[in-house]
Amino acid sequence: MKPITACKIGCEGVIVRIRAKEPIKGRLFSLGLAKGSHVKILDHTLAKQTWEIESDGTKIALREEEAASIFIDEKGCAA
């Protein structure tokens, strides 16, 4: 289990925990990100301040703070 911000581009996994307070937690839930959701890391900016992920066929842009609060269990990761 590790945060999305510790994963490399191309990693896939299942969300096992979201450790955030409101309003970030509410924003993540409104985007469809919850425990058990499948996610794939698509890209991030050079400074890793913005992360692009895909969940259930939807591309989502997250700020660093939001991405760091999502912990996944990696299922596939390009080395």
Contents of the next structure:
Amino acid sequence: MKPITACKIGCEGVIVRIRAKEPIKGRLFSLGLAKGSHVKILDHTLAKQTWEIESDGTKIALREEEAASIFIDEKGCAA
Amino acid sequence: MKKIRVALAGQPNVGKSSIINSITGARLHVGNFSGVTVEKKEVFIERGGYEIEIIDLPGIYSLNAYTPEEHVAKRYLYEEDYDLIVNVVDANTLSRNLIFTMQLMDMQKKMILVVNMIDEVEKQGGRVDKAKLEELLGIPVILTSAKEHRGVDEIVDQIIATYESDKPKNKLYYDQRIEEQIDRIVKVLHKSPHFKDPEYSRFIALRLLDRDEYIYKIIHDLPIFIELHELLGKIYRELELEYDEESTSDILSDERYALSKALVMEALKKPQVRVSLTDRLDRLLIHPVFGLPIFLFFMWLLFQLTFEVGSIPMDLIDAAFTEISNVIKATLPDGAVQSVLADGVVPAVGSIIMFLPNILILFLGINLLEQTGYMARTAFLLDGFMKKFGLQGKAFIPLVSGFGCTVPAYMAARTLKNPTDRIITMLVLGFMSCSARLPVYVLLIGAFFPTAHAGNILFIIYLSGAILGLVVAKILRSVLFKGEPEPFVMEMPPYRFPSMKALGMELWIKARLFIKKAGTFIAGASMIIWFLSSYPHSGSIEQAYAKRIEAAQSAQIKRQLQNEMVSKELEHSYLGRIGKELEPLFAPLGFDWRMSVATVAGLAAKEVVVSTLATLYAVGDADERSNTLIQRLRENVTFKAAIAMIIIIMIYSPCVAAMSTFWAEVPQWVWRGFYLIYPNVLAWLMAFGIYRILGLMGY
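Having looked at the form predicted on its own, could you now put up the form predicted together with the partner chain?
Every component of the complex follows; first up is the chain already shown.
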């Protein structure tokens, strides 16, 4: 289990925990990010301040702080 | 005729508006939701003896509303009187959309599910099983593609059928442990006369489990509150312990999530996963290294096009209005009426209409950014950068909209939920030069810079406005509003080819508004300016010059004297006197009284600056060939004063319409007052500084 911000571009995994507080948690959820969601890390900006992930066809942009609150069990990447 | 009211609800980017636009025979009304400036689109359809009114609600991700727009949609769904809900979902992201659908189903209203963008799924080999979805959800399902006009008209028939039928059973069952707790809450609710309807009270119970503050406020004032409050506390603890979750709303979320996964598994044949066009474009457009330069290139290109392509029809329009002016002079008898039309209104309106092509190109560019989905990418690219200035990536969208028009940009700032983020963004929005300022820039650039550099100069003006905005935002954040900007979480919609119909429609609306403004407001303003510049007549000036002109030896001296007479008369006029009063204020910037008057007139609307200059510099000019405003400006205005004027236009208060929007959006008197003063003071100081520096450099 590690936060998204510790993953590399191209990593995939399943969300095991979201530590964000409400209302951010609710917002993440309504975008399809919940425990058990499969996510893929698509991109981040040069300084890793903003991250882009994909879950079930939805692409979501997150700031570093929010991305760091999402923990995944990664699989299939050699990070 | 029977009336049916329909609430059209759905998550953002599912294509609700394109569905509304493609329903045959619909009459569209656009207004605002009462009390707020959120746009309200209503559609009226008459069919089979029914009048159907569809209200297009703002996009809403979930009933746990977040942004002001979402609150508007939620309030409508909760409080308003409507007969049924049409819920639009995107076939591409069905499972996420169905979570919201389930929240809507909890409301126990008649409901139709519209699965849109079905063409995109099918093109990739996927399939949605309509019958299965209907069976599992218990509500009618329609598969549509607004783009291909598939299934859209079926919606209207289904609305009538659903309205006429008995309420379908659409009850959604949750886990047994949750259902038991719902029953416990419902039992208490039944003690109040407000909650006699079992289905409504089930909905209230569910929303209470979902920790909906809105519903909490409703029950707060009821006599059963104490009993309910105690019970809820107990239930929250029990469920959270049982499920090992932080909150009951998480439990419900997990439940809906699992249900939607199961539904999708049954009813959707997944398309093959392959690299989509969006993925390929994103790999380039939001590349960590190349993303920003590409974005800057797009912006530069837009301003180049605005200037280069926009300037092509300008001469034609100019010539046409000069011709109209000449025709008026030839047909009407000499006198005040001829003068007000030929020298006042027609040239002023013409000087504005000339810029219509530029403005349309700029709007087209901004609309394209928005409709293709690139705007969200820019927010992603710029969030880190914007954060340094105390703003957030999402603030970028209102800021760019500000290049089009400040009024909708203030409204676009509503996507920022945090009040501090919003107020800072709104306070610096005025520095994003709106399209109405474009004519002034184009005029001054045309007069004082070589044509080859015009596009670049324009780009620099817009860029420096944006940079100034960021710097001021940083200062505001660190001096007046301490604290972090709001979190940044946003959906990146897939790239879509913009609908030509929507683009054309949008441009047509803009063009119509612009022409209307030029024909009414600006024509009116120019008439006032003309009147103030033509009266009172001074007989003595005319007499004195008449003798000298008669005695003049050469045609050149004659013309010179004539011009001198006109300018003396202008100085004597009401406007001249006003200008003289204003002169001390603008003298340190090198402005003459005409520029001072034009600048102040620009507070009404920025286009008025150009028409005022046109009236003041071109009035009574006898020589046809030197009649263009540009030449007169070159003769009368210094380079450094022109730059100072550009800076003033760039920074000072936007037009009356924008100012009143700001007032409507910001309730605090402190900020209203601040907003009236600080841009003008800042504009003057910046213009003065640059004017001095240019003076020292020898300009």
